[in-house]
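Heads up, the chain below is alone and in the form predicted alone; it's given as structure tokens.
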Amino acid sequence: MRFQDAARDARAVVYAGIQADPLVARAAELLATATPGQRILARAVMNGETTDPDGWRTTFPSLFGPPVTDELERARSEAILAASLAVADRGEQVRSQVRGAIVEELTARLLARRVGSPAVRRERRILFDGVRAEIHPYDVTVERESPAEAYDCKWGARGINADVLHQLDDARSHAADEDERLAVALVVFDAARSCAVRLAAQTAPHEGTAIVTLETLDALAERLG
């Protein structure tokens, strides 16, 4: 088993520009230390249904209202709201790409707390002897002594589909065939219940794939799964 940079095709070049957007890094940095409630706020606002900040403050009184006694937490909520509104204000297609890039950057930052930044790589393919390489790279990988780790990242539960589940499970099983350990996971910036409903409708194998949801994101900094 070995890792390889993804091909620099037109898609990769365009997406690299999205990943380099300062808004992606700013949002990911804020979300890396956010509370579960603040992450739910970010998801709701970034969906772009309304860009009225006062409306969101009213919708999430526990983050902005009188119950909040910690001014630092209130300030963090305001910063997350501002960054999320900046994402929501993008056009629909760009907003979708930016949200995906934020989830990937957030995943990489949380993993780096556990394994160190040098081990965390982006947009990498995994190659196995005698097996045709996947066209699409993995969003985030942890490349170190066994077990290595591979992650695909999705904004919402609707991103869970047979293709991504097969790709992750195939990589895990191919690694096992070479007597290597590869931990695989799908990171979804959505509620566990939504992910469970989506997974229940899938027939692709996923028993060996960890599902990381809004509620369990911090586990990336501690362990896989």
The other form holds:
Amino acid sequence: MRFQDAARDARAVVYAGIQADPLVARAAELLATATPGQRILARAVMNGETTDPDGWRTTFPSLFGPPVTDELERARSEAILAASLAVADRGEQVRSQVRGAIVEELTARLLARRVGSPAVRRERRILFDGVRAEIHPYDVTVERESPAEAYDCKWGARGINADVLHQLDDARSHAADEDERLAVALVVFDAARSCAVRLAAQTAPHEGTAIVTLETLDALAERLG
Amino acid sequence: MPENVQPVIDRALEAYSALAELGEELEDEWSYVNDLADAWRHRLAEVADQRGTQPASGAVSAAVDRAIAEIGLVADPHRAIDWLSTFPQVVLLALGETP
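Could you give the coordinates for the form predicted together with its partner chain, as opposed to the form predicted alone above?
To see the whole picture, the full complex is given below, headed by that same chain.
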């Protein structure tokens, strides 16, 4: 098993520009230390139809209302609101790409807390002897002595599909064929309940794939599972 | 006088049904839309069963009504599916519940 940079095709070049957007880094940094409620705020605002900050403050009284006495937490909520509104303000197609890039960057930052930044790589392919390489790279990988880790990242539960489940499970099983350990996971910036509904309808193998949801994101910094 | 939790959840569920109808326009996602909506309706109904007769604060009522207004603006079925997952989370958070 070995890792390789993905081909720099036109799609990759365009997407690299999205990934390098300072807004992506800012949002990911804020979300890496956010509470579950603040992450729901980000998801709602980035999905939103309106960009009126007062309207969103009304929608989230537990983050902006009188019960909040911790000024640092309130300030973090305000910063997440501002970053999320900046995402929502983009055109529909760009917004979608930025949201995806934020989930990837958030995943990379949480993993780096556990394994250190040098081991965390982006847009990498995984090659196995005698196996045709997948066209699509993995969003995030952890490259170190066993176990290595491979992640795909999705904004919503609807992004869970047969292709991504097969790709992750194939990589895990090919690694096992080479007596290597590769832990695989799908990171979904959505509620576990929605992910469970989506997964229940999938016939692709996923028993060996960890599903990381909004509720369990912080586990990336602690362990894979 | 504050209203109870039950009518707040009832309003949310009514708006949620309209959102699900919009999502159903994507024929390939019809089953997912309905399974997703059923799962979240079940969760909201649990909260209504447990806390329906308790008072909801004005801030909670305003939060849910604002969320209802937000999904009322959704016209695209793809975005409706995103909100079928997001809206119940927002409502539950406003009610002080976990999704």
